[in-house]
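Presented as structure tokens, the chain that follows is alone, the form predicted on its own.
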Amino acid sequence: MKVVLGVSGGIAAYKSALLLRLFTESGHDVTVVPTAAALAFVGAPTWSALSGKPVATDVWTAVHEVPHVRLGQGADLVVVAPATADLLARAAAGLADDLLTNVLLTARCPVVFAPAMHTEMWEHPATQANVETLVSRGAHVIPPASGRLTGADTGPGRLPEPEAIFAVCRHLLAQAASPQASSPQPASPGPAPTPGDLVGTRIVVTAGGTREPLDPVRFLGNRSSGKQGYAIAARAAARGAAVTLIAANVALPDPAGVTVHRVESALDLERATQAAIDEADAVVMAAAVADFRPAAYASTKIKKTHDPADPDAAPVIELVRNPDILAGLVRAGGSARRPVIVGFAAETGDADTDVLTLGREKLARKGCDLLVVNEVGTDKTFGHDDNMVHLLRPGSEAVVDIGPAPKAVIADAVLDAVRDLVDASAPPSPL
């Protein structure tokens, strides 16, 4: 497909060449579209060799091409990484001054800014005022990640991994190719989901799977990968949220513009989540997190018995109930109101009852607004880059299905409906 990559004039431009890297190794058709600026750091011939494709930053170049128009016509996808104040300024003033705003102006295919500033230029209301403007005519905004910035400086407004960026841009990709498959069957209830549908809703999400410790070197753990949890928070993410990732032994790259905090064991998980939740609007639990662990830890490795009348002997390993955390949500709810709470239901059925009826219990005994219930076990769900769940409500006997489908797509289906929740658990507006 057919990708612009917008590059403006700041020092992450640098990172931009191996998002170009991504886009081209993926089989895509990238024409790079620097600044001025941006060309300061990076120059045209590092990008003409890794696009295959000469750049340009004026409307004069090959004029007879017309390519301040044809670029944006001809698009799949723009993306503008880095996107500096300054840019991000001049796109919502619908300024075009250069070859990049001029296709920013023409495309009519999904744009996305990927900002990289100070913190100070970050969050100065200019800034936050602009990037409301442009998400509020449907651009995809990936918020920055905190970290390292120029020189000595640590905050908020550092670009995102070229992997995170790219992972949005695969998904929005993927949409446009096939937007039927896309598309949760059967569609979950509601309006489609659209850039900056999250705006102001506070998010809080769990992943992976906890561990819990026997003794220096083993644990109990499950089989949990974190694809579903990270999937949710970078959709979230990317439709405008603010979103708080609790992530429990998840071996993935933190979703872009995502606060992420690791934590292991369910103790550990319980603690962090009781943390996030006072201001959260919503909480969407899909850590797998284990029932039981080890009644003591042994603080050096455990041994094999060596016993002579009794070679095959093994120690005992006591356990203990870990703390039912969900339920323990919903009974405690925020400090200042309840948030919309979402449950998840991995099952595997028996002889005697199957998933749906499994999950149906689980509702009842939880208590909470959303449960997502998809069945599991040996080559399915974990680890998978596709799932199937199904939606169910309390005191409803509907059924949502979603999938088989991409992660990121059930991911979009949950999201509608925690929006859809937290709509309606709204205070009126007053008159």
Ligand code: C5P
Given for the second form:
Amino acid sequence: MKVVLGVSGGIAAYKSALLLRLFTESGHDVTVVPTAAALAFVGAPTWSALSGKPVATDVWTAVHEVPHVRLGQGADLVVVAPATADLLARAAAGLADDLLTNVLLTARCPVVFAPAMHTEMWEHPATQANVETLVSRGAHVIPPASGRLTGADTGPGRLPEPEAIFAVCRHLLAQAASPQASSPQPASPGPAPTPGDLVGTRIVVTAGGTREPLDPVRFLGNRSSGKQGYAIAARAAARGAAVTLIAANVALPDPAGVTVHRVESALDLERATQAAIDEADAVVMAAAVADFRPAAYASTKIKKTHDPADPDAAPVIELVRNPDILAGLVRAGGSARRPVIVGFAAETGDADTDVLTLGREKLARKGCDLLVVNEVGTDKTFGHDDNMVHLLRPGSEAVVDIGPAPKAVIADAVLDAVRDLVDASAPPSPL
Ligand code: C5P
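Requested next: the structure of the form predicted in complex with this ligand (the form predicted on its own having been shown above).
Complete assembly follows, chain above in first position.
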């Protein structure tokens, strides 16, 4: 398909050469439209050689082909990466002072911006207002990742990795090619989620399973792989949310554009969650948190013959209760506006009670805004790529069944519910 890759003048322009390769290697016809400032970072020969096409920054080159109109009109997708603060401002204002801004005005296809700049510039109200304007007009904005910036400083502002930008673009191109084919799955109700619908939403996700240390080599743990929590964090970031992921003992790569804190025990997870939720709009507690921990931690390895009086004796390990972090968040919020709180209930059910009954009891006990119930067992859910869940809301008998479906599809359905709850809890507009 026909893609226009806009490149504006930031140091991250070098990463767009890799993005260009991802497009061309998957068979797309890419025209690169750099701004004049972008060429100060990566020169025209690089763009021209990699795309196999001439490169222009202004509207005065090859005028007989009317490129300032033709390129935008003919594109199936326009992606600007990196999008600087200046480019976002010019696009939001509708200026047409170079070839790229002309393309943006004439394009009727999906348009994606991947901003990259220093944290102060990204967080400035002017930039945020420009992003809101562009999103309100239907553009997709992939929020910058947090991490090392050009100098020694760190913070939100990094261009997400080319693979992450490419994933959003591929999704949009698939939608454009076949609006039906790219719907998440028949299992997921409602239309396909739009990348960008969570821009401005701050979400904290916990994932994985805690380990409660017994001695320097042993712990009490559980089978959670973290895949479902990671899928929620990754999809939330792809849809534009600012995501903090608190990962307990997960052997998965960090999702693109997500701030990740790694923790081990339930007490670590509690501290990290409380530190992260200050400004959060929603907290999704997908982690399997141990309910108990050893009452005492042995600072040296517990010996097999730990009792000299009885060398065959097995040690007795006393356990104490861990705090219920989720219930604590609900209590701390009180009746004042608090983040939307989502709990997970991994249930096996038993001969007398099915998982939904157990789920309803848990929802009442925890007091959260949404409970995601899934049936677990050694042959189900843990470590698998597919999942099946039921969504329960307080005060409603309705059950929304999602799946069996890939964990990314389950993630989108949970995020749709989170978005609706966040929207419903927002203070009314003064207008
Ligand atoms: O009570 P149960 O462990 O089944 O509840 C599961 C939900 O509660 C999950 O969302 C989990 O993250 C959260 N939880 C918690 N603190 C605990 C135990 C579970 O926040 N100590």
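Keep in mind it's a predicted model, so treat the numbers as computed, not measured. The term rigid core refers to the maximal set of C-alpha atoms that superpose within 1.5 Å between the two forms. Positions refer to the first chain, counted from 1.
Arg360 is not among the residues whose C-alpha shifts by 2 Å or more between these two forms once the rigid core is aligned; its shift stays under 2 Å.
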